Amino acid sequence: MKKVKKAIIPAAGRGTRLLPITKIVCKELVPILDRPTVDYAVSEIQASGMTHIVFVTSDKEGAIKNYFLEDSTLKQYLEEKNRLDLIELLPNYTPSLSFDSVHQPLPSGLGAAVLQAQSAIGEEPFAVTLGDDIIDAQVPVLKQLTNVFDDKKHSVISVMEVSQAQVPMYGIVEGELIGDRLYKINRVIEKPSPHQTKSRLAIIGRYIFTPNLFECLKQTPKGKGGEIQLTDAVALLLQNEPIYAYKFKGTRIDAGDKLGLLKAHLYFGAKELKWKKELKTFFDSLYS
């Protein structure tokens, strides 16, 4: 099997807990901090080893791809102002990492937005990274599901343990333990109720993939919400061949909603030790 050298970021969707302002900004493009949250997932992909990035959006301009590629009059500007510390700041990431981009003019599910990425995968294992997804992580999750993929040669899916009453709002997955953090998939179900498993083992954002996957998408009809869910097609993967599941190691923060991009500024804001002091103090202020 091959290295996993692409990536898909899916983005088409409405954003619709971010409203209003995903009104006019799609949600992968809404700040934490002074980086919009698929800044977050390029740099994870890229400190993966990845090399080519399909984003997958629902903007027939390329707003998202936009980001990435080099603006040539503004960096002219920052140097006549002499400000090389805002340089800097800009996108930089190496020649190596190509960008795509394809058009999924309405959401119908993650299931559906990664088969709109095929032609561009084509037949190579791939990554799905989920940009709301935020993962702060040593290694990052990425690098840590392909260095299974590696051994195993078979998909892998990154879960996290989740409280029981969370466990309807997630894909959920049933596995033997087989070495450390690894669990062999026996079942996956889309957003069970409490009553259909004892698992409390919850799939997260990203994820690494056999080509075979497309096939089981075509296959795979309409399930909540009418739409077209991975989960279900990583159902039918399974009866075909193994898969399996990582607890990852890293800090994990939801940014697709309000209060969770809240949480995501503050814990990156609290890193920078420059304003980690005067956070504290702001908010023992609130508090006290």
Given for the second form:
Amino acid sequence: MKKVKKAIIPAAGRGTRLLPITKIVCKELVPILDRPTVDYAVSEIQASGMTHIVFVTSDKEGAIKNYFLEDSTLKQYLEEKNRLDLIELLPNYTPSLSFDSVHQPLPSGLGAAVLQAQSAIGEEPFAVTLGDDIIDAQVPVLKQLTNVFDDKKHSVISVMEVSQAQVPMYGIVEGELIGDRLYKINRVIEKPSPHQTKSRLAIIGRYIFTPNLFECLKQTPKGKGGEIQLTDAVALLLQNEPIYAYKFKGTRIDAGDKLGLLKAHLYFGAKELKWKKELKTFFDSLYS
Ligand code: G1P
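Show the other one: the form predicted together with ligand G1P, since we just had the form predicted alone.
So here's everything in the complex, that chain up top.
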């Protein structure tokens, strides 16, 4: 099996949990501090050794892809002003990464978005990254997953333990522990009610798939919310080949809703050493 070199970032959702800003800006371009959310996903993909990214987006202008391409006019302007410090802040992923954008006019589920990218992926294993699952980790989570993939040569999904109350918010994995943090999956269910499963292992938005997933996606009927669910296609793939789940190491923030987005700002703000002290003083003052 080939190495994983390509990643899909589905970015065609409506972002309703972040309205009203997502009325005019897609949620992947909503910033966390000074970078759009999607930039965190792209740097994780690059740090995991992949070289090609496919955005599935509803925006025809390709604003997400444009963010990652060089803007020579802006660069020249900053050079003339001698602001090399600002040039360093600009996204600088090319030429080590190349970008593709596939158009999905109407959001019809995560599974449908992934299927849209099939021709850009071809017959090779690939990653899927959900941009609003921000995961800060010493070893990038996609790298943690490709390490498993290179060993097992089968699909692998990142999971974390959640509370019983949170079970209905996630795709849930049932499986047996076969190694350090590693499970062999027996069953997956999209957003079950707590009585449907005893498992607390929730799928978090990082996946590595064999290309066989695409055939399963084509056979997947509409599921939860009347949409084509990626988890349902995973259930079909599981009938034909083993799939693993890996309990990743790292801190995960769901930046897809308002409280999560605020937490992400604070998390990365607190990591900036130059702001850490002032941020704490300010934060303490709010609760004193
Ligand atoms: C999606 C997936 C779900 C997964 C979750 C992780 O749900 O469908 O299986 O657990 O992402 O964030 P969404 O959050 O888009 O409703």
